[in-house]
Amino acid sequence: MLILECPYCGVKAEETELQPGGEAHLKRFGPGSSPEDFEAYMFARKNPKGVHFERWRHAYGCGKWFLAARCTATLEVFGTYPAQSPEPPADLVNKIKAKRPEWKGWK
């Protein structure tokens, strides 16, 4: 079971209290974009074995969206941070690199 800490209200919640929102840090394409860009945005997702960045909503708490870094193979949670962040915080990236030296980065 995943336990994620909401960066807004500070509650450590089990995944049953949360709502998953898919991959984090996507570049969104909408009206006016090429069909290829829109198709890639809608359907192409990374599905790595290892470190992954995801969106989560504290559904049975404060209701806010946040981002989490976790390992899809071990379910280890590296940390969470506000959804408005354009990229993962440097301290979180350093924490992941310390635990997973082979990790190539978040982009």
Given for the second form:
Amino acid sequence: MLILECPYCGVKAEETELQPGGEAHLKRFGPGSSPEDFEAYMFARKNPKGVHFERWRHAYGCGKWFLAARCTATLEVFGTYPAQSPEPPADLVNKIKAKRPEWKGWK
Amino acid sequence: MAEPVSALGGAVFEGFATVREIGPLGMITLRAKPDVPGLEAAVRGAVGTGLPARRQMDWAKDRGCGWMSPDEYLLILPHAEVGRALAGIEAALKGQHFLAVDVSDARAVFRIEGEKADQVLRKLAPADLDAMAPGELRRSRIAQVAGAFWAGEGGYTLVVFRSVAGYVMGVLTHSAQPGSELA
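Could you drop in the structure for the form predicted together with its partner chain? We only have the form predicted alone so far.
What follows is the whole complex; the chain from before opens it.
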């Protein structure tokens, strides 16, 4: 069972109260971009065994989108933060680095 | 004018807790960021409470204002006063970015009462009822549908969409079956 704390309403929401939204921090390539860039944006997703950044929506709660960092293998949750974040907060990145020295970074 | 009626006509089930459909209850959804000028005065004018803190409900007798999300409030008041309250909000927030809608007839309201009322909800919602602060409004899932509930007056009040009132009465009835109490 996955429990994520919604950064907007502060509820520790159980997985079934949430809607998954896939990988976080994607850079959009729209009209005018190269076919390769658009294809990568449209279809290519990370699928790591380990640290992963994801979008989630508190669908049955306050209805807001937020971002979460968790480990796909152990389900350990490193933290959640608001969706209005172009990149993960520095303190969260440092926390993950301390816990997982082998982790190569979020990009 | 047509008489307002609740979704299930006041259905009641007596199990190890009492489940009652109540209403009709006046409800207004007010969407606005908390820093909108005049918002607090508009809420005070409509239901007589201040702006609630995160996940909290403020009450003034039978009127209340609940925090639904960072930019949404639920105003609760007698059904007959909704029109006047809406007009007051529209006047007070004229020109601001906000939305106020009468949702009274889009909702069904249940009361779950009794010593073990919490167990009826514990079986249906993935919410930690022990972690609820006094006066907290919890939005969650009731079996397969969205719902919001709060504790008070010897039980819980549960608000769901009217279109699923029959379904919710069914799952509440099932959850409150005598002999199915949690250990």
